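The chain that follows stands alone, in the form predicted alone, written as structure tokens.
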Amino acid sequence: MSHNSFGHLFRFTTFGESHGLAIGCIVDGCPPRIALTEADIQGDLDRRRPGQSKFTTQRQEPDQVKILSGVFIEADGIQRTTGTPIGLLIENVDQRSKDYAAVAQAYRPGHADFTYDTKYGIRDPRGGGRSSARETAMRVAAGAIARKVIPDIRIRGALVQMGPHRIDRANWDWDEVNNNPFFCPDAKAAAFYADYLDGIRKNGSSIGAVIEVVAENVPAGWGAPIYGKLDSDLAAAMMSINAVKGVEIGAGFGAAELTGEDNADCMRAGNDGKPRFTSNNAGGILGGISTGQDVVVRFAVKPTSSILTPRETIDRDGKETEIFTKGRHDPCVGIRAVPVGEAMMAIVLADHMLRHRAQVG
């Protein structure tokens, strides 16, 4: 299986399966002499970790990360990156492979079972193997390192829609994101989601969500036109996350409903000598290059494919059958996608910072 790496100058490669001994990644291209410990990574992993509420999978994984290489403790006692590949490892400790015996020969509708089997002629049905969202833990770990490369940039994500129910943006409060299990910036919407998702969970079903990720303090000038656009790399990054089926930048699909007058982000002279924009429909990117405004990305996450409701399918021999999936699954996998989206934003921005630095010297 190829294509397990992402990025150019800042690049990471993940390995491992959902029910294997461990998952891990190699981060290549991290600059030297950046202070880095396991604690710097663990905080982000803890936000993504399963089993923290009844609204996520009850799989109990501590997700304790180990740094295997790429750091050195200097004479001042501070552990810093050496500029060599950083190896990271997380052991899997709470697999229940027997839950997947029934899906070993039949394909779950909406899941990657059929496509993996078709492409490789073999698949690991235990939790989806390599196609499992378990892989995203290593993206979060790599993203924590990327944040250290771009310390002046603030990256935050939030769940802004669950099923058809959108938040009220007038109630947006970033401080509220960590006060509820949904990473939701609207306290009133979060209270509604609790009852709404509990009903879906008890019915053995699932629901989708929309996640918004915002990066503040991104300098103007990052990105390259045509095939190295910042927004195209961000779209690829978010689209690579498990279960993501749509990505938009700024106004996104909503821009199709605007006139040229409404869509244009008008510019005025700022007091600091930099331009001041009166709106941000472009999501902080024009012509593939950052404008200095907030970079705003949203992505849509489909409902979890593993559900208790019987669904029509076929088995490996092409025979028609029905299937339902036992085990521990997220009723809304979009919830834990929030820190994953933040990580992918950080990885892309760290990569583009290094590319820009190489260009301008």
The other form holds:
There are 4 protein chains.
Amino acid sequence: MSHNSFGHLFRFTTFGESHGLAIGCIVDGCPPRIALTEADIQGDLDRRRPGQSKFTTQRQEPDQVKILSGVFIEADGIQRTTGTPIGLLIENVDQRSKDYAAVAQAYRPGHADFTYDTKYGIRDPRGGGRSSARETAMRVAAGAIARKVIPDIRIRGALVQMGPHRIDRANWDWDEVNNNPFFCPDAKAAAFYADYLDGIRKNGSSIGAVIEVVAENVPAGWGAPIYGKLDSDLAAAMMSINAVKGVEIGAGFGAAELTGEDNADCMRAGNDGKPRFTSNNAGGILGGISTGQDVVVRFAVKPTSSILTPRETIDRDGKETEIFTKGRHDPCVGIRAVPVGEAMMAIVLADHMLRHRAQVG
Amino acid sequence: MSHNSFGHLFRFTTFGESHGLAIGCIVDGCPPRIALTEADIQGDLDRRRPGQSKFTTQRQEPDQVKILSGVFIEADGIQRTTGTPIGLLIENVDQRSKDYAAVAQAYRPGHADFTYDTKYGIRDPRGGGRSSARETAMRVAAGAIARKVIPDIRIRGALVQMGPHRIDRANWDWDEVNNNPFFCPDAKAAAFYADYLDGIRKNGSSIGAVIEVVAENVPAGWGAPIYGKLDSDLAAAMMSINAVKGVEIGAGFGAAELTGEDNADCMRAGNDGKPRFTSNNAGGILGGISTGQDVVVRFAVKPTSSILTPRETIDRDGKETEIFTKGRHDPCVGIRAVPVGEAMMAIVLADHMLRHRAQVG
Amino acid sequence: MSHNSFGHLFRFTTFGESHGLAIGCIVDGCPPRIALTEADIQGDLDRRRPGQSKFTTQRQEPDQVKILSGVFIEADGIQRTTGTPIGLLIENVDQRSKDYAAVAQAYRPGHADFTYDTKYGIRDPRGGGRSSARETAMRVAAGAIARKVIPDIRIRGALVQMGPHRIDRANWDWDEVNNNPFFCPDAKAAAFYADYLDGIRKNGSSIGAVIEVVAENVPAGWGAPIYGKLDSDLAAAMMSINAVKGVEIGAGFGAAELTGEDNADCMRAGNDGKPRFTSNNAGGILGGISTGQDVVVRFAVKPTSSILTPRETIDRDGKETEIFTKGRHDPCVGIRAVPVGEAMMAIVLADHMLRHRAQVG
Amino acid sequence: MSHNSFGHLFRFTTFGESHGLAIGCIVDGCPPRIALTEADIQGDLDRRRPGQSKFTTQRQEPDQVKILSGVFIEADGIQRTTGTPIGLLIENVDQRSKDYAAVAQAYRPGHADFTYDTKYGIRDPRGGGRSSARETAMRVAAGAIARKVIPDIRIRGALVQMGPHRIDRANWDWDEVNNNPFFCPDAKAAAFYADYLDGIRKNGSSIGAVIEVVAENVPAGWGAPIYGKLDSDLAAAMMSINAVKGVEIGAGFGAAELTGEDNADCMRAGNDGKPRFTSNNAGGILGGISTGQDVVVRFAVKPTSSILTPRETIDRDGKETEIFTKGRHDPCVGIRAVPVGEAMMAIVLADHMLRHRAQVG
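Rather than the form predicted alone that you just supplied, could I have the structure of the form predicted together with another copy of the chain?
To see the whole picture, the full complex is given below, headed by that same chain.
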């Protein structure tokens, strides 16, 4: 058991606080002889990196990853995994702890300050310590390696709702996702969000979001019944991301409103010998096992609790007070959760590929 | 790693198919010297048992549990746990396999028939084999033991939505839950559901539902950051229940629509020295750790895919055909998911109590 | 984590006390479509069963195993594993608890009475409860299934020392193992042991033994470096057997006396393209990974502590007293440890086959 | 499951090769608020460090450890653990890879070259890569933290046999252990070893050893029956150390030669209310649970296979050749295994303390 590891056969373990010397992780169980360089990882890290638009925190973290172990340059000049643990390190450079001095005593509502202090008896005010979203950089790094373990599978994420405003799914265009600072597949919605979020940012407020992650080309048969269900692991994966409060697969909560006739995805003979489904309410998973359709997960991200408006709270001594947050924060943390969600999807699928191969060959 | 175990320190492992000789489980890690009899478990099993109203499957499964190990009658005549594994067994009595003869070849849409066959290369048509909801009886049994590990915590579940029809939360009365066959806390909604579901049942159709489970008196400090988050484990737990397609904590997907000001639960000094929160959007969990407020989880259950209306499908040979299900099935499987959800909540909390005690003492 | 499970991908979990209703286990992770009947398991159980000669306990335990789940008779009439958990049960028939009434209060030296009571606060005198060697029946049952997962590997065990008397390895003949009640491969030593152990038995005394288990045809490449070493898992496996106090691989403790020149197993080109080793001090494992040579493990079993001669001890109240054991016990428990050691070897190897296949394919 | 992690509740995971940029580990599950500085760890690392006498490899590795996370300087100026993962890093400084150029193609007998290549399909000749004893530095670092988790327990190791030469246990003096370069508690034997090992070193040969590790003040009741046995975990821990071929507890292999009368450790009432044992053949463990006596483990270390005398071997193409090792190596690797064995003992005990506290409170 480990509270800081995720996955079973493809497994990674992270360490580090937002304001310590470095953050890092160990990726264990990666198959040998997969080509891997730091550049392969850096690309995904850069997508998550803050400070790239006015809509994300202005902290400057270059997030330059170093591979410390687990790779070897073979005779052909290509660096490949050796099958032994891959140590990854990102040194912290922007640790402006003074921003956090004010919050040392009072518990910030919506943050983990009170619960950490209650659990561990330690009040580490530096950027939320371990509960900072900074930890997710290592998820993205591990996810980049996971993608290389399952190279045929394409994993993409998108923001599909900001506050109460949902995208129009009829406008969905994956190419748009990289054309706006919101990872939004609907160009029209993205234009709206630009104004909408700017208003929220200027007010020192924040807003929630819903993210959707889709994995294509997942073969039928991955996953397992009961407690090893692919959807159970995806739910744990997404709910472990900071600020996530809900996870759904396929039709999700909408399935509660359906009749059996409407919900069941009918099957037809496909042209390639594989079955073709006439719908995908299942989100690509039946009985915990992949169907061969796209695996579709959505998760809800709450608004960051770091806002300029003072909120009522108490301090360590139980005395009532007020607090507001001056630090540099994301008006919509959901945005940067997109590459994190993709990474967790990649990690769950890589793990289940290995688990399936172990049992079934 | 085990695909059929759940929990870490309070851990149970199940076996058995709906139409085999028996189902059973091993509960491991239970503290010693907890008073435990079969009657303690039977009560919860009886709440889940089918055939109690016309709204659940008419299969007759007395679900009589036997404790095979891990208890000892001490000198005072009280039977207590010994700290060693508790073996539980329920013999199957109603295994009418013939009902399932028709489905042997064609894959039932919405069921796990196709995915199991693809994964394992075995087509076991008997009641869905391992993917039958029958397995949840063992969860309820393990959950009954978990409740005794955390006796101060009260865990109750309720059906809060059937199809598109939500209860009126203003009518919430926990006492009503046991007064209707739906575990519904809103008497008025329950009356409506009786007619509504009867119509669905008579049509041989089915409908989805949303279940809410609430745990009171959970101390602040249980859970862990990152991958050992209490909410991450709850998400995995609930999503592992048959037919569940979505899980949310506290405000859940609603949190995506909130601003930071509205979402953050403010803190005030309580009369008992403990903090008092002015709202509970967090659902009792911040940063993966309990706040001391009620832990609130909701999950969406899809309609059962066993319906009388024929649906298009294919058979093992890929040939197109149609199928409908004559067997005895639940028009709304969400109903019987209520005690299962309670059990999973109890198991997660008992596990985290032990995990917290291990690290923090 | 589970204190009653062993293995990772091929994993089994046991429950049950020697004097409860039944013992049982769940074998999880077994690949699908392996032919398996109760008879396949019963054969190994019968080799371990007590009461077959005057040299083992006279308790009568038919040890009739039932497969409760995880198998399915396919269209060809052959029963095969389905890939889901296999539940196994053996009902207890000979529970003569009265034999143990005398020992209820005093702690038997060399037994786990004192440590269990100290740990759990429960004094269950019935045959040692969970610490009885009866639990090993389930290891043998799980091991019989493990053998079917790695059908090309031949696993055989032998008693190579009884008390101070070692066999003459020049006389080693595997066929002899089944010709005497000691699983002894040296016919001459077996004849000596017959007299020697009879004397010990008549005195109500007991004696230790050393067991060797050999696995042939293990492919090179199984195992893993560092904490997943094949030898590390074998050491844990054998040391977990009741009464075992030492484990060694290949040259074992003898390796401490060797020079580097003598210890290193030289390699030559084999006729079949595979390397040939000129010796096997490594016991078939280098750096935690199999070499392709025979995997050779030995373990030391202490004498049973149940003897007729009174020994000094204390009771639950700390009062000094004496105790001797009238129950039916083995004069040399090492004998029945032979099939148990074979089973643990099979389980470790089956687990590592799956682990290797997962990572390397 | 992880091949590079050890422990369950006190758990560490290592990465790094002998000739990469750095080695490191993550210690997870450490209780919060334990005073911890780099100096606490450095002391143990220095005891293991090579190059301190002519009897260990002349590689210069300062082994300067950095704590990257998991600690916080509290208001009283004392740095303490926070309960979150502790990241440790040692940068490699002496990576003279050229020494290893010659061995790139041929497999060194007794080393893991052949098995790694067979498993992973990668031939990394740099100092044995992951299988180098360099990894043990991280065990010692993690062990130093484990010691602080169980401060009342004293753990000491000693070399008790070099080649065929055993110490005289009558001369045992723990204070002598730090007076000679062999960690030998018998001054007379140490003097003999100095000459003996010098001869072996000058011949470019090597020799095996036996190490004993003793833990004092372990409370009765730690450990668990069956597969969570304290001795089973100790066996896995010690057998996972490089070059170890055998492990024994208490009387160990000697127990095989004893009668039940001689082996059973009798109990008497102690002056302090606790029982007193009249002997310790059990090595402090009965039924997998600590008795309160000293926990005593011994393990056998084979001679290093890096020797100057050419040995027959094959290369990657299967061609027969010869090889000898010019690198800087230990004539008796057993010596430096002493602090490693102590560390593994500390880790197993810290883990079991937490496991016991979890279940029993």
